[in-house]
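One chain follows as structure tokens, the form predicted on its own.
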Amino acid sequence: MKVGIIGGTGDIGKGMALRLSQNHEVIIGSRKEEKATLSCDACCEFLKELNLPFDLTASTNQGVIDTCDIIIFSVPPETLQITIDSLTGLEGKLVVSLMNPMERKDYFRYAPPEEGSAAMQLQKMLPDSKVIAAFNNIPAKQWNQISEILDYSVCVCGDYEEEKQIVMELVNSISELQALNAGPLAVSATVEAITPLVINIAKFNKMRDVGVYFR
């Protein structure tokens, strides 16, 4: 699969690039190509040092859309609109949302948009794209810990069954992640809300890398 990551220079984006590029052709995207190139070079050097195989290149966010089969949106929910406004050609594309809108006070609280979830908001913004929600509840730091196994359960939500199956295959190709069909895109609100819960549990119980398992 040829996978592009919009916002691929953030911590989660880079971690996903490190993991995915070992089995897929991956393109790191950014608003500025030079920023994507710096991030890509750092990832490539890291993987070389570990003697791991990879297929990883850099481009602009628009370049990602123009060349990739699967587009992952790894951007803060508050920058989603400005990101979408800067892009064209998403019609018919398989788009993956891993965004979790939250508010941080003394604790983390789920703060969905009026559409009900970030994934449903993205689908409304991109009515001609096929949006699937996945990867929502994986601890951010764990993406970059290449020496550690990822064995979390990953809920996958979407209204397009063929595209949902493709994303589930993508999930299952990463370490020991287990993709689970969680139903239609409307369920993404429940899945996104798990992330602030997990962070609160980790914070108040002084735990690290708390994840979600369905066994």
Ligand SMILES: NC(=O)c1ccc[n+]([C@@H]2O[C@H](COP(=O)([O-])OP(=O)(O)OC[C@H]3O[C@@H](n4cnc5c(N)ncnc54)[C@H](OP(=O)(O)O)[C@@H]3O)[C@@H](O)[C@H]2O)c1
Given for the second form:
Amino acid sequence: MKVGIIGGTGDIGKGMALRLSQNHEVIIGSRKEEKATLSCDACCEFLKELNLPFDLTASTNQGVIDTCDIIIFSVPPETLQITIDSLTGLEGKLVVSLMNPMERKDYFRYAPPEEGSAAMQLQKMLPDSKVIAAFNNIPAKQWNQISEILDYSVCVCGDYEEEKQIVMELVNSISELQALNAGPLAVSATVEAITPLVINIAKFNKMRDVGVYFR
Ligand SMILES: NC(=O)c1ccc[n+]([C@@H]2O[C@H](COP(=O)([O-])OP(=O)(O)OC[C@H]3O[C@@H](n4cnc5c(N)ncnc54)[C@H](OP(=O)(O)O)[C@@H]3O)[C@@H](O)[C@H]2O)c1
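Compare with the form predicted on its own: the form predicted in complex with the named molecule:
In what comes next, the whole complex appears, and the chain from above leads the way.
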């Protein structure tokens, strides 16, 4: 399956591209194709130096939608509407949300939209797409440290069982990630809210590699 990342030039998009492209066909998307190409070239160079196999290319965000089976939305939540307005052809597509709307004060606080969560907002904006929430609680830094094992739990939520299974298989294909079915898309509000908790714990305890593992 071809996996495309909308906003794939960002912190998390690059890290996901590095990991996913080792055993999937991956396309880094951007508003600007030249930016996607630069990011892709840097990732390819890095993977080559480590002697790792990869299948990674670059395109525009629209190019990602036109050619990919799984479309990961990796843009800041506040840019969701403008991003969607600039794109077409998402009907019937499997769309993954990893977005966590947060406010930063002297600590991080979950700040969901009125729909309840970023994933639910995305589903409302794209009523004919199949939105699955996943990968919310893994920090970009951990994605990017590709010589290190990723051994976290990944809560997967969605109202489309077949698509949820596809995303769970994708999760389980990466390092030692453990996909867990967390239920319908409505549960994504709880899952997204874990991320500011993880960041606050890391910050206030001076811990690194904080993550979630359910046993
Ligand atoms: N960072 C993390 O550790 C982490 C962890 C889990 C989940 N997440 C979630 O993942 C998403 C991406 O996070 P990130 O840290 O990678 O974000 P980011 O680096 O700030 O942005 C990601 C990409 O979004 C695009 N973008 C930025 N501003 C935009 C705008 N005004 N309009 C349209 N597109 C814009 C840019 O791509 P182009 O300029 O190439 O178009 C950018 O490279 C967020 O929703 C976040 O909540 C992040």
